[in-house]
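The chain that follows stands alone, in the form predicted alone, written as structure tokens.
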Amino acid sequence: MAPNDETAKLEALRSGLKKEARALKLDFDQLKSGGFIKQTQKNLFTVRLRCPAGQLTSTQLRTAAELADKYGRGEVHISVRQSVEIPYVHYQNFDAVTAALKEVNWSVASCGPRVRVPGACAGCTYNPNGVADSQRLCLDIDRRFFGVATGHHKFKISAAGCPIDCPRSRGADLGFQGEVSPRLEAALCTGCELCVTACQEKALTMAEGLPVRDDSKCNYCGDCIKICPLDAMVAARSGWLVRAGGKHGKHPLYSYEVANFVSDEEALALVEKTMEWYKGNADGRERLGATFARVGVQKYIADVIEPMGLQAIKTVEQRRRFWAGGNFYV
């Protein structure tokens, strides 16, 4: 299809949706911001449900299936950000759907220029790789910030319990990744070298019968702590690595590492401060990363990270240990 033909097709589709909205007296933008997303099919919407940290009860899961059977076409879609969606719902059934959700302590999610439902992995709740409670942090963030208007664009937050980063904190506007710094209790160590073998970053080597850590290579995954049979390798400190300015979409951005070893309480305060900074510094419909590209990430670090007393990550060399492919930024 030629570019002009494609443009004409898109304009016709937009025109048709506007006419449909006027005829139904519906505000599609307002509905979308409330989690009701217009489909290409006339009068039908996808209902996005609120699933912070990917959590839902078995009762809620059964309710989603029942609603899909009753008001949709028997289909349920799991989005890439852990939301449950029910497609093919007629707008006349919105009230019935929301009422049924309320009965099982559930609600519709949000879209538009506001804080979206945050995502998270299982963290240390039952995943053996986890070194931080990403579920708890995610639920706390959801309770405090879900649906808060940004004034500019969408704002996505994710929390990963370890450096494997399954929830893709590297691609979020604000991402949190669990980290733990090891310390050797030399008196307990037998020099078995299990920790050296377990370290994929080659940050540990043996010297005079004891493991020695190269901090410039360590990514704070905690594997050496977990594998030690004598608890000779222990946690010296733990917290969250903070990333900011990432996004997916047509023009993806790789986030900046901006702070290390942030506590849960500091993480919640940082979300609030970051939202304030974003509202005051973004231009138009910029995402956070685009604002960084325009004014510089160092301004964000100077305005937000440092005044909070957090351990700031300022240089490319400091960020390099967390780099996992793609471009990283000065």
Given for the second form:
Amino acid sequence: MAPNDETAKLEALRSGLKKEARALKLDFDQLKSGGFIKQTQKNLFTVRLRCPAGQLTSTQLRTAAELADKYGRGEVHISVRQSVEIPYVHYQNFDAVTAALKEVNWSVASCGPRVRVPGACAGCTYNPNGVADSQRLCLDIDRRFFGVATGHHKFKISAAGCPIDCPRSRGADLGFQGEVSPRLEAALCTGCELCVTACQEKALTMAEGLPVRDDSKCNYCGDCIKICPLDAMVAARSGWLVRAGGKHGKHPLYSYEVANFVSDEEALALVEKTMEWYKGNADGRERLGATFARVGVQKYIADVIEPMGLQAIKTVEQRRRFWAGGNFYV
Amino acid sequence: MSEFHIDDRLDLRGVLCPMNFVKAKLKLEEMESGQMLEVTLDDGEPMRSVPRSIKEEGHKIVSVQKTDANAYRLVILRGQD
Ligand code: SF4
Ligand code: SF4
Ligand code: SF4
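Alternate state requested, the form predicted together with its partner chain (shown: the form predicted alone):
Every chain and every other molecule in the complex is listed next, the one we just looked at coming first.
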């Protein structure tokens, strides 16, 4: 075939595709921002649905099942970050899928350099370990920040109900983890020592018949409060431990603990301020943790955490209680 | 030994979670509010979860004593229905 014939053929193919796209009213920008993920198989995409906090109503579940039957291969995949995905959807069916989702007030997930769908464990909504409502915070964050463009790279947020940290808030750009600081009501305490045995951080010791807490070892897990049969150990303060600058990927980063005992409202304001800071300080397509590596986490703390009047965590000493081990190549 | 008038006793040593809690709960349900139940529990998992579950059911633990290296004796005040 002559080169000219080939060019003409290609042109025809291109204009054909363009026509097809126009006829389908495909919005390519929406395609890139939304959760349509190109598969290895020709013309087929995985449709990622928006499932903040890993929560779905039964209506949404039914819709996902119907869509999988109708446009996929009758199967769904649960993404690592808690979203239901429908694989094997032909791009010609995008509009139909979008319309069906709209009918139940639902949408596809966010992709690209945007705030991604935030994740969370069951927290204290129904998990007995939880000391904070990670589901509620996560849903609030999603309502306010879903899909916001960062100007740089993806932005992942996760919320954990307690220091066990199942949702791995350490690996998120912004992580929130429930924490509670205990206080002893000495008059109610019988000195049974159960709290001392429950404390895995060895932060409690008995002195003159009463448990005494070493705050520098306490990671605010609240186990001592939960185990005390007499309600002598009570919650003095609770809120969110904030972590910033984590990521997974080929070169993972563990985040820095940057603030203690942040309230729900403060947490939402902090997401906004952090996005602003990230926008202004990141250099091109880098994650928040990479920006920290360049300009220093202290700049972020000074620019964002301190002006908000939050209880800043600034030193390695203050972070030691949340220690993480492993191979850090340092 | 204790300053409480004990109405009933339950030895739950050797009973695994969550059966130990279920047994304590059933016993408390048979009792009148204001009565006292003494329960003996193994240290470890039973002591981590049973007292907490009892509190969540609306009863009050009024005394906790270590009886030997591996067991605790609780006195529970049966709560209102
Ligand atoms: S992080 Fe804590 S509250 Fe959340 S699932 Fe894990 S143990 Fe439960
Ligand atoms: S909150 Fe947790 S770490 Fe702190 S004293 Fe209590 S059990 Fe120990
Ligand atoms: S568990 Fe409660 S009653 Fe027992 S020593 Fe600790 S604070 Fe005191």
